[in-house]
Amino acid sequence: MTHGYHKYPAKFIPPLAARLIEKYTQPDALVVDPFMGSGTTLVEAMLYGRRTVGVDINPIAWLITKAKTTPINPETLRLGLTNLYDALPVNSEGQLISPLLGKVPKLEHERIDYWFIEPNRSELEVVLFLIKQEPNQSVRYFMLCGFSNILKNCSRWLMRSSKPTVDKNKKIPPLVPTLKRQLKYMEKRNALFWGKMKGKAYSVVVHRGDARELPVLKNSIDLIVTSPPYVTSYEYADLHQLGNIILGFTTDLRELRKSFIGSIQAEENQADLLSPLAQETVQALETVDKSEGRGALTYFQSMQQCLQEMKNKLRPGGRTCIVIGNTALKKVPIPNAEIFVETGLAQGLQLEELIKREIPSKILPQTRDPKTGRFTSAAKAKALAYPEEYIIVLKK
């Protein structure tokens, strides 16, 4: 399906989507993602038969799964791919040859200029432009959701990392066949996607904002499938600074970062934890670092609110079924699952089931650098990732 068109930091996987919705829905329900990311369970619900609703801060993740959740006529997206193609002559080393180079509304930002070099530099603002006047908005998000797939790729960012890291040694492929290479097989998976869903009825709702303000009716849901953002585990503002920025969702990254729910620099409120687990935590962190003993303190008062909402969300007998791995920070334990499992219990909550499964090294390696991102041994990690992870279920 179009699960590929677009990479994302900790993907939650389809199957595993599919599986709880088949599970615990019926044809027709309403089934919402609060951290929707990539879109992967408004999409599983949507070949399910069912009615979906998904939200994120993130704007590049709004984006993403507004065109991964949007079947379109094959038809339709061929002609205005044509049209694409044909404004984007390159000669044979696959640099642009446009007469709009120069002349086009220049992108102005120091990031970008930190990020690109030449020709790809420039070739970014002729693309943009070209996009944004394909007068079929579908058409247009597919293509900015390709887009902004790219940029890492075509930027010195180095590619192995999970933090902005510059590779001073990459070999950075031209942007526009870069860009052709990902639109044709993001077509080929939109027909797949549009033959599946070809003459059925389906309701998708892709909101951008908070999770702790669901933009649904109060004992409306009946079942919630989610993935939330970890303790300081990605600073998702960071890692989609490229799509933020030259999509122009943002110019000031430190504010964007400050509405994330995980971020260290997400701002405090004055929650009680009622998560005992969840104090000791973040008293042992404050004892290590005081500045992760406060993102550890603000990220569980955030969670508890949306845990909360979740609740007054949910219909009575519905569920909420969340997917989180155990880590550490600092080489501070953080039980994740344990502390979800005992805020929800406090906030009446009932657990009905708590599975735990492995996940195979080759998809998440278990530890990364603290300066560069990259994949290392624990001696070095700040922060461990997780071999594990459990699927919580709530009960309302």
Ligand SMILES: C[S@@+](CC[C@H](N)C(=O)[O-])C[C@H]1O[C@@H](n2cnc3c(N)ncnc32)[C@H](O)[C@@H]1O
The other form holds:
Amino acid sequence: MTHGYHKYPAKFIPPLAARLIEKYTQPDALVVDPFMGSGTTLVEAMLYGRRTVGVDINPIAWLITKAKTTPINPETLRLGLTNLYDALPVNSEGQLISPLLGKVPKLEHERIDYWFIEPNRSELEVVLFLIKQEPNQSVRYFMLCGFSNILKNCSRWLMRSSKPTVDKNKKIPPLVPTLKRQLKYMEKRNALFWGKMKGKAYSVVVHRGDARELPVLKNSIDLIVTSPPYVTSYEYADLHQLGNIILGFTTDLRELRKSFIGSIQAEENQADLLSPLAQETVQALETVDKSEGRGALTYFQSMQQCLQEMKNKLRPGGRTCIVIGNTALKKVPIPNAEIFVETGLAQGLQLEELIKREIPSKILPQTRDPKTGRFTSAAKAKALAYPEEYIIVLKK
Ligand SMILES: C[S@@+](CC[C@H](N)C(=O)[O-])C[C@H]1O[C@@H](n2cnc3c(N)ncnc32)[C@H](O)[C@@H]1O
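Could I have the structure of this protein in the form predicted in complex with the ligand, to go alongside the form predicted on its own above?
All chains and molecules follow, beginning with the one already shown.
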């Protein structure tokens, strides 16, 4: 299916979302993911004939999910791709030979100059210019999604790093052949998705916005399936800076970070914490590190507001399924699962199920550096951050 269109940190495994959708909803139910990321829940909901709405604050998440939830007639797609490829001839080294080089609108940003070297730096401008000429919006989003996914690989970015780091020894692949490979892979996945969805009516809304303001009516959601961000873990704005800047979603990363829950720069909040365990955790962290304590407070306040919004928009009898792991920061345990359960109960939801599952080792997320407490590559870390995760099922 379209799940592999784009890399995304802490992605759901599709069968997990599928199982919850199948178990808890009937055809035509409304399934929502307030932190949709790369849109796993939405794609699975579509495959099961459910109506679906997804929200994410990250513009790149919006683009990826738009592309992944849009089955395109393979012939229409082929036509668009052929036009694009015809306009992108390359030499034997895979370098673009085009009269458009240097003649199209410039991409001006210090981050682009920092991450890209020639010839890819100039080729970016031509590729983006040509993709923007594609008249069919679905085909254009498809191409932009593929383009976004190869940016790290075609720059000095150290691959598999959970933080933006320069790889000094990288053999950077040529842009155009890498893009063509990516689009070819996606084209096959689109054909499969098209085949599955052909002739079926579907309803999908992909919204760029805040999980605290879900764009659906009160009492309307049958099922929420989501995995929220973690406290000061991935800086999604930084990890997706290449796509967000090059595709013109932002020029100011600092500003973008503020709206991300779990970011070090998340905007402060006023709500009183309903979960005693959340209060204790914040206090324990504050004694070790004041700023981490403040970060955790902002995080739990924001997540409490999200849970309240989810509850308001659920129909009576509807359910919220939250997939989350417990973790630790500066050696202070962060029992996310228990805290979310306590918060949900305090807001008047019932705990229907709490499932603990081991994360298969090959999809283990990054672990934390014992000194800084920040995420680090699995190879370096001594302890695993959250080798198991919980599925919390709360019912209204
Ligand atoms: C763990 S990821 C979700 C991954 C997703 N389940 C998937 O399969 O790709 C958490 C998401 O929360 C998003 N997020 C952070 N703050 C948000 C906010 N205030 N409102 C909505 N989404 C937010 C991040 O951009 C990120 O995509």
